[in-house]
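Below sits a lone chain in structure tokens, taken as the form predicted alone.
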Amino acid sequence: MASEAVTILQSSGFFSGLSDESLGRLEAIARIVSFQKGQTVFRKGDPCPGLYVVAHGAVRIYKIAPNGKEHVLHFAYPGMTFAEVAVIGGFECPAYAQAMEDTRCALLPQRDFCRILEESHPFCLQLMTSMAAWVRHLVGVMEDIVLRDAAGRVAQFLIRSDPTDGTAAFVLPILKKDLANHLNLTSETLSRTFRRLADAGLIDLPDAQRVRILNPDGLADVAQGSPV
């Protein structure tokens, strides 16, 4: 029977290209860590503890501007990783990380992880593929913010978040205040945008945290720049 650490690592797309041998190396260094809702995982400027893989729960990674405003960089849900770049680059933590709910992770300590990188050429090659996919994801996030208006950003987020493919209502994976921050919108603008999409018959809003996509094609057009 696979250990808890291996089960967590195998659930992560970031490690999907690893061989059994490479997974075994990671299993040998992995530690299981837990965080309570609201607990800080690390702070900007801290030495990086290692690479985290979320087993259950959720973590938000954010920065604080000089004026004190928080900006969410991304969220880590089950199967997702965070602090990858800091670990591989040997950097201090470039942002803050906080558990949004009770969370359990596999932690791959920075020193041990980098030792495996130094010792195993195949592991490095396998990891480069995963890193390329992560960079592509981040470029997509930047494109959403820079190239799309408010309606386009919200539409794209809903399309990506809907696990039902438009067949049923689903719960937003994050609170609306965090979503507004993530999309670089004010809470008021986010609320108005949801209402515009609902009035246009593209979505339904059964309650504060649930959404149903009524017109997937129309919502996709909005995500690509069509006016609401």
Given for the second form:
There are 2 protein chains.
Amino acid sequence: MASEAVTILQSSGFFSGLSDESLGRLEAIARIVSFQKGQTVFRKGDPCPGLYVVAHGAVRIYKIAPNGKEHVLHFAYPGMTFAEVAVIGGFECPAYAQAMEDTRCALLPQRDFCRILEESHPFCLQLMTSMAAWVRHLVGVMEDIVLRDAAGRVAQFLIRSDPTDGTAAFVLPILKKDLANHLNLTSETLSRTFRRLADAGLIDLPDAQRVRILNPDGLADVAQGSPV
Amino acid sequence: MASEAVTILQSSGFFSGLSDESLGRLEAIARIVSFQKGQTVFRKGDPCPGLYVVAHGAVRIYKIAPNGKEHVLHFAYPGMTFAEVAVIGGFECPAYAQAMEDTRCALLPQRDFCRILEESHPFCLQLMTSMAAWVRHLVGVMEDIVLRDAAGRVAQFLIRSDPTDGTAAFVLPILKKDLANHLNLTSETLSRTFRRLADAGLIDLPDAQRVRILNPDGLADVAQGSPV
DNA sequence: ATGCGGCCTTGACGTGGATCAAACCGCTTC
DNA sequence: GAAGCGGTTTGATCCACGTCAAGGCCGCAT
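Please move on to the form predicted in complex with the DNA, as the form predicted alone is already shown.
In what comes next, the whole complex appears, and the chain from above leads the way.
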């Protein structure tokens, strides 16, 4: 099903600006791969299979410390890519990847992908700016962790991930235990932090999976370091 | 002095693999800029002047939290570049940059640089792999901070930055207070951590600026999470 | 229904590293 | 050489967050 690959690629911000010609070349090399919930996509140290574009489901990319502690670098949802950096840099997989749900991806194999990069200058340029945006995001995550306390990190996350841009409740896109891990907190601390924000009247927690932002400005203050 | 720019560019890993033709084009747009010790190179939010290549001196790139806390993202020494990502992505300066010593840089102005990127495919490819390496480095720093305790971070830093690859003492490339900040520690905690490593016989501290690694394997164990 | 196994919450308690404070350098400057 | 100043060290104390433990909730399988 070649057309499925094209649909997936087009849905991704990474490839959306490409010409039909470039898309056609990518389509020619793309393979569709599926993973069951909980299945490992690749392990740290594996040779990098290529660049993945998520079509359905969700994947978490994480590292494991020598002591067993995990840290989730990021979550890849439909339209998002992962393993780009290893593909482009030509190194082995720098982290673990695991499907959080049944997941379907387009896979652009490393060698073919690099060949296209070498042949297509516009594609190269496009990818470069995408990488720059990715670096900026990464630095942002790092700064969240380093410069903010628990409440600040949670507030920042809520602000960034509220799809409603307002006062409707929305469901958290991930399990709280994964969110806690991503923010470098324990799930206990995350739970307590949510409660403190709710007690302060900044958010409402209708149930375990949903959040409503009651006071965006106050939440922004907390993200900027104001005490709860 | 056009030749000075070429020398600087060639000394940088970022540009070392380029053809004479590409180098010539960069030389044509390069300007030499100097900063006195302590001088600000740019501030967060400034329009990005271009890509800097350090010739002499050292620059620290850092962020400031709303509460005033600083975090040093990285140190740019001779041969290293900074502000590449903002140039390529076309955003404003995402951080502060300050000369730690009297410093001389080549500056490749944003617009000219981007024009060359658009015209030269080999250059684009080269830059892409440099960016990938840079991302990997960034993720490494982030993982150090998130997954290791104070002793682990310091041990990891020492292992990575020991130029002697052995048992000779070497001078720390930066002030301890800046190092502490980079590792997300206070200088007090860094001082105490050095002492603990020295008491454990893993390192020797002949004076405040120098370190000698006595037991590389033991230090590696600490970096992997073993208690001191 | 019943049991079971994740996930989430809440409480009590412990601790790594921050903070506060003081003293000691090695400099530069007068 | 006295005074001043940043950087470093050390000690005493504090606190945000982790750890440990227990209980509640919900979906799923028997």
